[in-house]
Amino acid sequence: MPMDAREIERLIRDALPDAQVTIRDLAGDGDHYAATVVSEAFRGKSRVQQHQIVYQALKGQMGGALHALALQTSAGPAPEPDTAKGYVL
């Protein structure tokens, strides 16, 4: 049985509460999704590590109820330097 986009979003938000999550159904069939996930938890991690965090959040649904997920992840914009103190917060 296909996985609902809201369920995908809920699983990701449960694991990454600060995440901005966008889910799109690519084929209209409930099996092929694209997800964009932005979370501070990704800062300093490689793209592979970021994707692993999301796959872990999906609790083994990839390849089962969730057939395909095109994934884009990021930590968002870099913090602005605090020029008065000379370092990044």
The other form holds:
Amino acid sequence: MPMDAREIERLIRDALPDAQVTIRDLAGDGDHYAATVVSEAFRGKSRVQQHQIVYQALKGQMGGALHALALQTSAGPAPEPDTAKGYVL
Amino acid sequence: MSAQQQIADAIASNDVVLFMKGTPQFPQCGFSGQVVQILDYLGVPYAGVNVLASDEMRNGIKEFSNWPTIPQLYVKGEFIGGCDIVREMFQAGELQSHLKQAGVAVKQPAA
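Could the form predicted together with its partner chain be shown next, to go alongside the form predicted on its own?
Every chain and every other molecule in the complex is listed next, the one we just looked at coming first.
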């Protein structure tokens, strides 16, 4: 049973509440999507680890109901160090 | 010999091994074909393992790496990633440098 883009987004958000998620349907068959996920949870993690976090969020659907998910993950821009903000010369 | 043992042996006895659908000469999946193209472009010697040959292999590799899809690329025993990650690394020139650091000959200079 193919997956709906909103279902994919919901599962990812459940696991990564801070995530910015964009999903593109590549083939219109509910089976081939591209997703970009930006979350602080990825910071310091390898690409493999980042993708595994997303696969875990999809609760085993990846490779089953969901045949292909072209995935791009990132932690987003590094947060400004607090000291820099409050530091006035 | 169990699928897990066959997988471990293939990884241990090849510097670069690609678990894929089909063979390097006849990939049977677009994603597997993309990684084959990248490795061929770089002129990297590698072993192709056709996971479609047996269900045990096809599921065994996913368990082995805790990665739900095929293809899967390994360099010197380390799981590098699937099609997305290999392509992203290739486009960033990271795959070339990773292979060189691992002592694997690469024909093409970083793009």
